[in-house]
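The chain below stands alone and is given as structure tokens, in the form predicted on its own.
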Amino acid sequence: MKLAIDEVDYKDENFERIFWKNFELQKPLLIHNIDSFDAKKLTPEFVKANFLNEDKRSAGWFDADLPQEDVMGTPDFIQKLLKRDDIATRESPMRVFMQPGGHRTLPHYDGNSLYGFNVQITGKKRWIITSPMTPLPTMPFLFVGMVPTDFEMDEQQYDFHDFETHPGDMICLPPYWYHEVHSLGEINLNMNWVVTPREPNQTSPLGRREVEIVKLRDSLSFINKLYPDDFNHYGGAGKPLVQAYIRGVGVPRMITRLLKEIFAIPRFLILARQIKSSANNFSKNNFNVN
């Protein structure tokens, strides 16, 4: 079914209130109005200057300390939430993205549970987030969607949400939602803090599975030679964090998801080109603007 998205505006009295609220039943939010970056200042000249640095790209942003107040601001509820005993952060807690029109992202959810809040800081994009719910089928072991390139929607399967972000806009986007983006301006600017709440979430399809990947990534450490990250600094924190997931997941569960992703295998096979057709596409237009 598509859904309409929670709205608020930074200004509304009521701001808090309501973030917090969505922010603890992890339920997405859009917030309008963010002022705490200097958009005459953070172009994409700014951005090529100071993040274009290859050592810290990583699939598809660049990885960023809390940068110049007056550039790049935190907001203050996003500082708030840095500080929390209850949430796991990085040493390096936000991202910076930069895509050109008709840039588009495989559909995919987040890996080491992240809870994402991006802000649009130039140009436009479109979302589709998926509930985890009802999630997309998923790529053996990793957290892309395993959809042909022609893929739509289906509102009798899937419970999602469609909307688009402007400058000033920041998507609050829980772990384990399936997110497509499609860059809409002639340059697309986000800036994306990212946290992991220290206890898993369990109550859907897909926070089960992560906390059985990471079981079978503990036990079988081969396993983790097919991720991007490094198992060791999971979530930001590491080990402490992984045993948290991982409590009360047994050998039987662990195996069972085990046959559940070698199941997935054959369609995956199926879909392989035109999945990494399109991760070349996503690849190959990261920060390749004009």
Ligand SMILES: O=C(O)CCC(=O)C(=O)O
The other form holds:
Amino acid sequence: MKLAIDEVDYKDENFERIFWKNFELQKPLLIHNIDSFDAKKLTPEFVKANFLNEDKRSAGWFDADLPQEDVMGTPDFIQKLLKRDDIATRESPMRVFMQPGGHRTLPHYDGNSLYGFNVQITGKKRWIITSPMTPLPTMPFLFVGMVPTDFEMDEQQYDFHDFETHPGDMICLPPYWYHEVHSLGEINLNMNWVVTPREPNQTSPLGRREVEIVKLRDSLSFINKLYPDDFNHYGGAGKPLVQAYIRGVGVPRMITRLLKEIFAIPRFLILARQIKSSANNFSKNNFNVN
Ligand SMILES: O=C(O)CCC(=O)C(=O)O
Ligand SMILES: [Fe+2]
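If the structure you just shared is the form predicted on its own, then what does the corresponding form predicted in complex with the named molecule look like?
Then the entire complex follows, led off by the chain already shown.
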């Protein structure tokens, strides 16, 4: 079913209460009127000069350290979040996306059980985000949607939100929420603070799958070759986080997961070319603006 997303204005007197309530419940929230950045200074030239670091290039974004306060400040509630004991942070806790109009980011959820806080700086984006309670079919072992390029949401099958972000809007995206993102403006710049909860959330099928996959990655290390990132740095914290995630997963559950992933391989092979081409576009289009 298509569902309305919770929304709140950053200036609303109840903002903090609503933000932390949705955070605890891992419920998406769309915040309006974030004013911690200077869009005039964040031109494509500035972004490329400051964030185009090949060592920090990833699948379709650049990782970034917390940027200069005067250009891109970290909102106070994000500063509080980054200091919490129950979340793990990474050395470079931001991701920078800047894509041309017409770009489509293929449906995926973020690895490392990331909780994202993505603010639109320039342009606008259309987000279609799907509840981990009704997940899209997923590529074996990974976190990319196993669907064709022209995939359209089926209201009967999936619970999802479909909305736009304009400059100053921030989408708070809890772990395991699939997202397909369309760039609608001429130049579309957004930045995402990412963190990983220290305790796994196993209330959804995707949350349960993730801990089983983490167990597989911990036990059969060759599986890690499939991943773009380093398992030793899972969620930024590595081993302690891995231990917390796999605590409740026994060997029978791990083997059942392995079989489920193997059985998904034939469907993947049918769609592999389409998915690969969309994934390549995600990489190719980042920072591909004039
Ligand atoms: O903005 C986009 O196109 C993709 C954003 C994304 O995947 C993310 O924030 O995790
Ligand atoms: Fe993402």
